[in-house]
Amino acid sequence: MKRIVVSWAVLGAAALLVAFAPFNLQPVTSNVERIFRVEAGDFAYSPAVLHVNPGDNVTIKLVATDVVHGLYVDGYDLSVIAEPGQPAVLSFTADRPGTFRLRCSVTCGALHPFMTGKLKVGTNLLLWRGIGLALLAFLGILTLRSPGLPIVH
């Protein structure tokens, strides 16, 4: 009974540990060019998210397939406006973690509010985080269980 108690709190101690430490996790490279082609149009960009580490080089190359559109990144206070048939280009580093919105801003139709998408700037911590909890669960399966009992699916 006394292996239980300890190893459900070594478990638990490491989940919560997974769950809630403060985890800088920084790529091994930086500085590298990520360029981008995102279409505007029908009050959506196309990716919607566009994912990169701390350091590299950012293009946008926004194209517009209908009305004129703008892109507007948030945190970084950066802009541009494409014409349809007349792409636009933005380049900045991206030297700040965490997500940034995007957003459009020409006013394009009715639906323009809703017009935004994602910008984010580094690891993703979430799925790291999750993929330790999951083994920590599995773990806790094989650690915990009763050698007579079978496991109940």
The other form holds:
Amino acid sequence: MKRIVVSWAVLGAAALLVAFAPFNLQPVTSNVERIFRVEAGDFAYSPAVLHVNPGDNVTIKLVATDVVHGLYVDGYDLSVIAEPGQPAVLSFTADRPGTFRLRCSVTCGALHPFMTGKLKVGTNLLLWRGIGLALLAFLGILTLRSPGLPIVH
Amino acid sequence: MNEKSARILAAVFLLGGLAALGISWRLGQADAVILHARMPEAGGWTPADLTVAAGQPLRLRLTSDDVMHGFAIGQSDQPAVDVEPGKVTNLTVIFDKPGTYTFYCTRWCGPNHWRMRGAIIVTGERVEQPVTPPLYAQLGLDIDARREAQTIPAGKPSTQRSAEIFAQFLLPSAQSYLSPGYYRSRSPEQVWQDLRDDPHWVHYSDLQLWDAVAYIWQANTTPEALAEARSLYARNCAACHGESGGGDGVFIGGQVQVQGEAHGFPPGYETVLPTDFTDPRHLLAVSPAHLQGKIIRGGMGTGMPMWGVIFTEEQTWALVSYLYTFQFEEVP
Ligand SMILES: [Cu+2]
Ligand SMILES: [Cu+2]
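Structure of the form predicted together with its partner chain, given the form predicted alone:
Below is the entire complex, every chain and molecule, led by the chain shown above.
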């Protein structure tokens, strides 16, 4: 019986740690230049997902391939407009970690509301925490299996 | 008059004043023209014709019924404004001179964006001015004829290379080569041939003479004109002709099918690709007058818009000199 209480306590503490510990995997010092060429056309961005690390200097060259399109970065509150033949450049420092939505800032046609993308700044902590918790749960199942079962010493 | 009636009188005046203000504001609103923008396939501008008297304000309330458009007036300094769905852009313009002006869309809103134009007729007493036809018409040039250069330089002509040859242009015998009249009416290839045939230049190599041709071009433009033309080109031409002039703009995939006859093609529908300005066989065979003529008049059915009503004459010459930068080494 005592064993089970101890197991519960250890597992619980580990779970709390995994879920809430302030891991700071990437100190904001990378300062790498990241240059993307993003084509905007046919109501989509290509590439639609941009990965950078916190602190990177990001440059996005937006190239419109059919009609005028824009690019608005949620959370950073930045935007540019590009005309066909006239690419526009957006430069900023990715100083806020997280995942931010990119969307077209110009009403460009019927499917304009669906013209979106993502800017991912930093490793996805949430994902790693999730995986950690799942592993813990698995471990829990192994160690805390129904107390009725005989445990062989 | 007792105090009470004085008060009533004051109140009446106040109300009357407010009402007058309100009415005049309503009137001011009422005489504004609501101008709707739609993609050309859906009707373009409505109304497409506006009329105003010279010297009178033309009040516009601009709005879009579909996507983002822009509004600007050809040959005027009025900065372009955006016209967006769900919003109203107020704009007041005054024309000093009677005549017909063209307003046009400034945002690349669809494949037919450049067809999105309308007219503003400014009434008033006209001072009749003699109209000079464009140079290509004066010269009787057939700007639809296909031309191909027989002689092209081995490398890119440069105004930076042969200092010695440029000293030649200080001689009185060479002065006429630098005049705008000469430069504008001859293709670079013809200029090169004239120099080749000139006994004064007999000691120079073929490439040196091409450098001299580039020098004549540069003497007929300015860094400011080239800078202005560069931005006009980026905004208005690069979508079709390409940022680097190669005729490979992002827009060519969507190039509208055009009727072939306009360009001497067999009848039927086909696509005419935008001119490749980086091809020396083409660009060195055509004169500034030819290029300006094409810009002013357009392709008449080929998909090349007509810009004569949008740009000033100076701007068209600036654009022409900019087009040659795709052939000649640029001014540093
Ligand atoms: Cu868009
Ligand atoms: Cu438009």
